[in-house]
Ligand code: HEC
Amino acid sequence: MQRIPQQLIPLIIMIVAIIGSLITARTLLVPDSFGDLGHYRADNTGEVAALELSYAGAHVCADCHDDISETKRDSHHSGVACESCHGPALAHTEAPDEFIPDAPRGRDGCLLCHGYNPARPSGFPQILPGQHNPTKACLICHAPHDPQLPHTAEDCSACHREISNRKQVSHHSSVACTECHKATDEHRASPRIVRAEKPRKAEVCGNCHARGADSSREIPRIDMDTHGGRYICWDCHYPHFPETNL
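With the form predicted alone in mind, show the structure of this chain by itself.
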């Protein structure tokens, strides 16, 4: 009988230990109801159903506040549940005069979504609380059920805060956004419907950086015919914080 090579014995022991641990974990740690109704613990459905209810749901709010519901349905806040801002309202629906939902008047609630957070998608309205009307409540300028800008945004940073913050400390800090992007008044009023145009050709960068370009700025110059070959500028240089990759 051929003997097992000595170097394989520790590996076999480790494999057996791992398999034994998995079997033990499956027996002791996995709930009995796991898998009865799918890839989760089935007993959880009964436990959740037994919890005391506190939320009513937006459809119940609409039974009495149909005018507000209609206004909100066509607004930018159409996907925000009423109780996200006003708190649990089931008790109010059962005894409207006795339980009054919270009507937030400060800034904290709005900042949960609109305070600057770099993880949020570009184009989502964000503010820096210390710079954006710091002493005023949001309700003074914005109607919560149909939030609209009191006037067309004058600065791209109103929606593109992360890009604006990075650009402010870059070599492009003095370059206006509209030198590279075509942003119409319609885009400023309805940014999700009318998109701003992004540069598609290297000639946009060449307006400043090409040799002989009509620009008074003291900036790097390149030969547009030979520099970069088949690549366009932003394949190598991030336009909002350009650094040479040399």
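Okay, that's the form predicted alone, but what's the structure of the form predicted together with ligand HEC?
Chain only, nothing else included.
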């Protein structure tokens, strides 16, 4: 005569086995330093730090290639490290003749950074690869260590591609950038030194949109005194893509 039903026995054994194996697995498999610093293995930081180096760093190259370093230092590429283009080169600095880094002479290397991508920051020079002198190597016209434009960029879209693309398909497509921004030729030549101006007053919009403004009849008019209340126009309307279904 059994006290507990027979079928419970294998179940109890199994529950004990599962819990037991979980406990054993935890003691065996969970690393000792797990949880010391957070929900991860603390020793990991040390292991990563101990990995073999393959990059020499931005400054070592100057020891031997001082000419190139100097050229680059004053160029548009001053912020781009040598190894971003030439690849990891620690081995080269230790044995310059045995290991020679690649020099990326094709178009792809440059397009990695300069191909159009809407996520890049405003002002970063971007090109549409299919339209910018296709099939020709970039090096014919731009020196990699001192990239210059053969002539000043003609259009604001050269560096503000995303804004200009947006504007192009908006109600403001016919409005030139310079209607709202004062941007001199110097801004196009050296944008970080000579800044362009952003509108500060609602009058900029009022030039076209105020009731009595001297502008094309098709442009929708608003009452500048009441419309929008105490907010400035671009608190509500994105100027490069103005919408009214707010």
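A quick note: this is a predicted structure, and the numbers were derived from the prediction, not measured. The term rigid core refers to the most C-alpha atoms you can superpose between the two forms while keeping them within 1.5 Å. Positions refer to the first chain, counted from 1.
Once you line up the core between the two forms, the Cα of residue 96 ends up 2 Å or more from where it was. After superposition on the rigid core, the Cα of residue 86 moves by 2 Å or more between the two forms.
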